[in-house]
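Shown here is one chain on its own, the form predicted on its own, set out as structure tokens.
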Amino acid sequence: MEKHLFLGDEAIAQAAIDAGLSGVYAYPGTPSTEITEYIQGSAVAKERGIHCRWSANEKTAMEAALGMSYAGKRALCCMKHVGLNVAADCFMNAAMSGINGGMIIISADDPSMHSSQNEQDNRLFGNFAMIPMLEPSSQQEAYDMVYEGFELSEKLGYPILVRITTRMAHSRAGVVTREMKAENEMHTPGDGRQRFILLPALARKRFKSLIAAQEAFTASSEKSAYNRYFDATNKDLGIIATGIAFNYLSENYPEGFEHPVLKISQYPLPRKMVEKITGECKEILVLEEGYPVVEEQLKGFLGQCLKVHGRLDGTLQRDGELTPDAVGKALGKEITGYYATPEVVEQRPPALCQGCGHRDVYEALNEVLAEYKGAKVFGDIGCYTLGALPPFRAIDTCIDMGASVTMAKGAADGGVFPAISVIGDSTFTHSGMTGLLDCVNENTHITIVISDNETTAMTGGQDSAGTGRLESICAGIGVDPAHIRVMVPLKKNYEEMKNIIREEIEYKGVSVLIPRRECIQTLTRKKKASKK
């Protein structure tokens, strides 16, 4: 047993290695990225041959993790919250098939949308799939939950969803590690064809099995060391705190709790413990990071017989992260404002790096599109999304991964001309390729710009699945090679870039432009590394 100062993400990664992990499958996405990166940098992972290459997207990651579980090995699948939307098909059906080797799915949620399009709370997804969930309140719990979670997954026969949030992922604390376990031997399920072939007749049986398993899930939650009841004499109020919200509550009571507290970090809700606190206390305050998931369930349990406070009645703000100050205010405490942003800190919007190839692309695109009335540019998810901000103001939409291609197609179908898609190389291979196939199949009058910086830049420079093969991918999908145009976005090529953009806008069919220049950040890191 050793003590380490770990990020929450690092604690999860080390726990998985120590628990006998055979493979991690993920697509980079803040705040989950560091889990896979930690395993990629682990000497033990290299020695053991633990799989740790990035997947093309979250769906492929989830399916590969389930395949490793089918082989009897322990698999970890990591993603940010919106990534679970991409992986939802396999996620929901893995709850039907169950697992063989232990399988843990990490959902790193992002309340306050520090680096995301929404702040969805994926505990709702866990409830939707009806699988057990864990939600750590500290880095040590994050480690312990993952270390023990693989065994729990195998015992219950289902995947486990571990839900963390940004502060848990990206803050540090001391973590005591445990003995390293051997990897599972390969063994495929003897009843695999009855469980893993979800034909309707078999799926109906599996759904009955999933419903029947709810009793075991709840019993496990009732006995879980992660769910604890702290008694106190003042029962005018009872407090239910989930995950990291328990940490914030504890900061407000350094000398011990004034009211009874039920800490919930394993789901389904431990109903007997909920009944105990609601039966003893006059009113209930629910503290949870994200949506009012427990608050709504509690109201379903209780009806109108007990007053419940939380995000729904305005005791806590409806959106954004909780803080110790927000929790203290909900408790009626005098707030000192330790967590307020100092006025001396100037709020600066993010911007594309100086020397970034996306800058040259947007400058050339803006100049050409000024010649067209009604031009629309459909953007995508990546650092190039910053082209929406001054000084470029170059894109009109940004909704989800891959949407630039399909939204531009729909707009072109509706009569928009020119309809331009701007997408990054990693996002294109993540979820832009199928949209391009739709365009090819209908010979849509569209211009697609795959701005290729040869990496997944926004999340720190991870490998991009399409590096070195974008032209062949586009040609394989069916784009006419004569209209796959590669450019080098530099000032010396500015006029040539503009001419190519004009030519392809006028082409009545599918055009793909690939401005290619390595990300300035990864290039700088390579140069520094070469000098050592």
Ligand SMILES: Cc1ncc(C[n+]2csc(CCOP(=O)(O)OP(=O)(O)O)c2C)c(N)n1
Contents of the next structure:
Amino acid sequence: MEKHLFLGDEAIAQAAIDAGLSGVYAYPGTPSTEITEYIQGSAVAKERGIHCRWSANEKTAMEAALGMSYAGKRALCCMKHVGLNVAADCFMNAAMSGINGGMIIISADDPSMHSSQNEQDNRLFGNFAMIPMLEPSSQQEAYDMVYEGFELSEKLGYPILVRITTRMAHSRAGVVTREMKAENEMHTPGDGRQRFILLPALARKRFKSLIAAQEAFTASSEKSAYNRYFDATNKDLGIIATGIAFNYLSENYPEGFEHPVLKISQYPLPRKMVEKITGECKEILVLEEGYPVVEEQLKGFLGQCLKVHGRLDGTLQRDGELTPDAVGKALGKEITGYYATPEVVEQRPPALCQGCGHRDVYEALNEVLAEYKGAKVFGDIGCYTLGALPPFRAIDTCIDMGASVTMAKGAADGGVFPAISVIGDSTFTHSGMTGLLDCVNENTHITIVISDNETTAMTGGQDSAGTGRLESICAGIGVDPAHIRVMVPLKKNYEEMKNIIREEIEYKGVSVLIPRRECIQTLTRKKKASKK
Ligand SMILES: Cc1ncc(C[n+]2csc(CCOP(=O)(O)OP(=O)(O)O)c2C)c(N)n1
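Taking the form predicted on its own as the starting point, write out the structure of the form predicted in complex with the named molecule.
Below is the whole assembly, all chains and molecules, this chain first.
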């Protein structure tokens, strides 16, 4: 047993290694990225040959993790909340097939959207797939849940969704680690043909099994060490606190709870425990990070019989992160403002780095597009999304990864000219390639700019799946090589860049422009490292 000061992400990574992990499969995304990076840097993981290379996207990651589980090994799959939308097809169906080796899926949700395009609460996805979920209230619990979670997954026969949020992922606390286990031996499922082939006749049976398994899932929640009832004398109010909200609640009661508290960190909801607190207390306050998931379930259980307070009735704000202060306010406590952002910290909008190649791409593009009245630029997700802000104001949309290509296609189909897509190299291989095939198949009049900085910069400079092969990927998909144009985005090349952009806008078919210059941050890091 050793004690470490771990980020929540690091606690999860170390727990997975200690539990006999054979592979982590992931695509970067804040606040989940550090889990995989920790495993990539772990000497034990290297020695054991634990798989830890980045996947092309979250769907390929989850399918590979399920494949490793099929082989009997323990697999971890990590992503930010919106990644689960990408992986949803596999996610929902892995709940139908079940698993073989233990499988844990980490969803790192980002309430308040510190670096995300929405604030979805993936506990709803867990409920949707009808699989067990764990939601740690501390870094130690994050470690314990993952360490024990593989065994739980194997015992119940289903993948487990572990839901964390930004503060859990990115704050540190002392974590006691446990003994390191051996990896599972390879063993494919004896009943694989029945379980893993989701043909309708077989899938119907599997869905009945999943429904039948709900009882075992609830029984497991009911006796889980992570769900706890804390009794107290003042029963005018009962508090249900889930995940990290329990931590915030505890900060408000350093001397012990005044009201009965039900801590929930394992789902489905432990029904008997919920009935106990709602039966004993006059009113209920629900504290949860994200959507009012439990609050809505309680109202569903009990209708109007019980007063339930939370995010739905305005006791807590409807959106955004909870804080200990927000929880204190909901409890009628005096707020010290300890957790408020001090005013000395000036709010600054994010901006593209000085020396970033995306800047040169936008400057040249803006100059050319000033010549075209109807031009629309469909943006995507990455550092280059900052081209939406001044001084560039260069993009008109940013919806989800890969959407620049397909939205530009639809708009071109609808008559927009010129329809330009701007996408990063990693986003292109994540979700842009399939849209490009649609364009090629219909010879869409479109200009796609893959702004290639040879890394996944937005999330800290991870490897990008298509580095060195973007031209051949595009040619392989069917783009005419004469209309795959590579350029170096530097001021001295502006005239040449602008000429190429004009030529390809006028070409009545699919053009791919690849401005390529290494990210200034990764370049600086490499230079520093070589000096050491
Ligand atoms: C579905 C989904 N997965 C992951 C992310 C996190 N994320 C945002 S942009 C990005 C990749 C950016 O890389 P690239 O396209 O190469 O552009 P760069 O930031 O390097 O300019 C990632 C991983 C996300 N927003 N959505």
